[in-house]
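As structure tokens, one chain now follows by itself in the form predicted alone.
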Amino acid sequence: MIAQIAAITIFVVMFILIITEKIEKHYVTLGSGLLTLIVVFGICLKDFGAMWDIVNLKSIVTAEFWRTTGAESESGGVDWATVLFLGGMMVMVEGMARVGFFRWLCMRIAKLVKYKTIPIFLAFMTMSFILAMFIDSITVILFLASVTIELARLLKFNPVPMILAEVFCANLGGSATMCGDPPNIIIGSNLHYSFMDFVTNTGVIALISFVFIVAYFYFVMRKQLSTSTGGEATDFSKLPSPESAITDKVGFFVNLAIFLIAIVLLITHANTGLTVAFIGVAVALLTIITSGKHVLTVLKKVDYKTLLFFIGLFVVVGGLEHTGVLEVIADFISKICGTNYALMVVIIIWLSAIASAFIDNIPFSATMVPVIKSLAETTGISLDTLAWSLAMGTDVGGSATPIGASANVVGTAAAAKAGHPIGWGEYCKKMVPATVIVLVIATVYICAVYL
């Protein structure tokens, strides 16, 4: 029981830190990590074998970790898998961003629609969605929105409409695959679910979605942007060509390669046997062995604080399911919901949805995984559809507030950095009812589909 105390007494401060973002997040966990390790494990449970377990380090150096057989493993604690997986994604993602791929990409869209603001606006949000599905949603809005900014001082439209329905799409894109989104790589990488496993269950679900939001943005926003003149009486001379966003030509076309080769790494590894984490190794080693020069800078800019922050958020999470805390919350919504899975699936949904829309939904996927397992092993509903539920949950609730997921915090700052401020009330206007869409969407399609 003292045991169960310190670790939700840790969990808890260590949410509070964390929305308060007093202290930088990597921080946050990292020291709640330690006082995990030294608190439950070592002063209150004495047991240190578990300790090391919780490190997991012994994990990294097994062959199933690099290629899996097929056998199922249990290893809690911090999830290398994982972390190693999303630093590597982000090592060729800057790879990509040095040679000025994503803004070239988004010129040559803008080029090929002649510059119009409605057919940019329908183009971007298919881009926004359709990029998020492999990449972070981070770096998707941070070169669409400073694209969408230009386009709108150069057209004279208003760009804050394109970058909420941005914004709104990469969360939405996100969703669609086991790569898109942090809490999609947690719940692959512990369930053993496959890049295809996604974009068969949730993917499916992310693009019926898409179909009503584009359609949901575009009768919202119409008004504000056939307002403007974009490409009406605009001299096309004075844009910049796409191809002056290539900073590089040779390692444009390297680093276009080594993101295809990582695209089909990830959509075959279910039949080749390669683990998440081999694949990100695997293309953060192309990326860096074909980067010559460039190697430094493109390592300079990958967020090792959110690696770190990862780290810390796993040792945490592995003190509360080594106590028993997260089996408590898995029996008290069985108690709840009894044989109704439906109303799991509801519970699952919108409460995962409603706490992503104002906390991190990193540590709450993480703090969940366990819960979800439990509960399967508990009521006999399928581990499958409450796993969908949450991953729907958590990466499309993330967008109905300005702070719910690094993407709408990103998007936001370009556009008050460029003058156009988006207060809450505008944002949650337009994007809670979008928000709405997707959760009912999403609860009707897992209801009727898997119950």
Contents of the next structure:
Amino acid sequence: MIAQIAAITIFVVMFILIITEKIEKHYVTLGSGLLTLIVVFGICLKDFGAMWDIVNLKSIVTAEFWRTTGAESESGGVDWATVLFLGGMMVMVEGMARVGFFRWLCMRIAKLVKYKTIPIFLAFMTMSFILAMFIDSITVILFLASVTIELARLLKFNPVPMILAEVFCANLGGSATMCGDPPNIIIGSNLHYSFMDFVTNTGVIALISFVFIVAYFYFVMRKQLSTSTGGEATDFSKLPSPESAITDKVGFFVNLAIFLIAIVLLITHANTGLTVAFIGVAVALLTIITSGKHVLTVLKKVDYKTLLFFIGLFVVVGGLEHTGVLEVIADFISKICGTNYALMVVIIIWLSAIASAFIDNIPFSATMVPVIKSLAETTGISLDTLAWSLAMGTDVGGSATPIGASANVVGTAAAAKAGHPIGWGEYCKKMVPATVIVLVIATVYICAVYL
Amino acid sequence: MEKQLIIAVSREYGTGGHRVAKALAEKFGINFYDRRMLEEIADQKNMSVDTLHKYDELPRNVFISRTVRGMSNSPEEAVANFQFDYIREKADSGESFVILGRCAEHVLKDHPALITVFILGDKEDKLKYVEERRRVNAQQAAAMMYRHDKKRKAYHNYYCPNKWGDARGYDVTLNISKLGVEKAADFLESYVRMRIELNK
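Given the form predicted alone above, I would also like to look at the protein as it appears in the form predicted together with the partner chain.
Below is the entire complex, every chain and molecule, led by the chain shown above.
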């Protein structure tokens, strides 16, 4: 009981400190993780074996960690596969950014549609959706938003609706694959799902939703976009050429090849047996080897703070799991639902969505994975059904508010910096209906197909 | 004016600090910047001045905004930064001016031409001043004072390491109740002239 109280207290204080941003969030989770190890496992439980299990370093040296043989492997605590995969993808993405790939892609597509506002709007939404399937949504929005602002200035349109649509599509695209959004990586690597498992389940829901969302944003925002703020014709020669974005031609093709290798490895990893940890490390090594003298520039840009944030977070959630706190939550949900599986799906999707709209969806999903595992064991509902419900809820729910997901923060911050601060009212008016549309589609689809 | 001069004036609500700052600008024949700088910023950024006013002099609300990779999506913080950049640009251009509020004493803290002032006053005098200027009763004046000072303090303490009104953060802290607006402006003028002399 004391251990449970200590674990909950550490978790709640950690959450409050993350929200207040007084201390950088990786220090918060690492400090909380250390406290969990000392107070919960050391002082309260006096279980030093469990302490070592939570740190979970031993998992890295097993062959199963790098190439799965299909054998069941149960491991709680720090999910090193997620950490290594995220780290590896970050290195690869920074390599691509260095050579100007993302900027080139944005400018190329804008040129392809002849710099017409509505076609740019539709093309950028699609690009955001597709890119976010494979790379982190922060990077996708960083580049898309900056090019959108640049084009908006030159073509004299309001960039805010376009940025909001891009943000939503990045979050939606992220829900389609295992590597698209951190909650999916956590769900996938903890519950042993493959890249294709996600594509054939959440991917289908995301694709159906995307069609509706494009139509929704088009009808809601076309007026705002077609209202030009200036009367004079735009001189297209003033627009930067896509090729001017490329800073290193050879590096451009090399990094593009590494990106394609990453996609192939991810799509085939269920057949090859290569784990996401292996893929992450492989693409990172390839990027490092081929970056030559630029290797330090690339490595310096990697967001190591997020990786440290994950490590600390997994320890704290491990504390909650080990002390049985998460089972209490699972029991509570199963008591409400009984054998009404549809209600359980509705609760998981909408609870995850509402929670993710206000709090970071990464700690939330890390906390909920053991909860749905326990629910599946005790109630008999398929774990797959709950996993896809959790993924859709956490990935999409985050779109509803400006603070729900990292892509929203980066998109609205870029807009604010360019002179277009976006308040909650303006943001939610456009994004809440879009979120509700996708959540309804996800709920109906999951209930109809899986129950 | 030969050498650049920047006077940053902060003040409690109801002290007449705005009038003192304006009088100082007139005495030295230099520009005066206050809330109206938002109009120029709105022009530069091609945005609505109402949007800027809506988020002006407000601290970031930690519960409804977040920072990711050093990028904050708080509109209040964005508007504050527009003003900080504007003040820095003015200072870097070599222009002499008096600036009211906007954390200027911190934003320009390393600028050699900067002189910082904080004006406070006795509660009764401030109440009387607000009642007369705003034509409100004592209760309304007290509520206005409380609201404005709370807002200014929160704004300042969010963006600056030194506390709002703490004498250690300013060159001069002056209780205006003992002198009144005009004498306070005269006193500050002589102080500034003394500083200019010393820096020659």
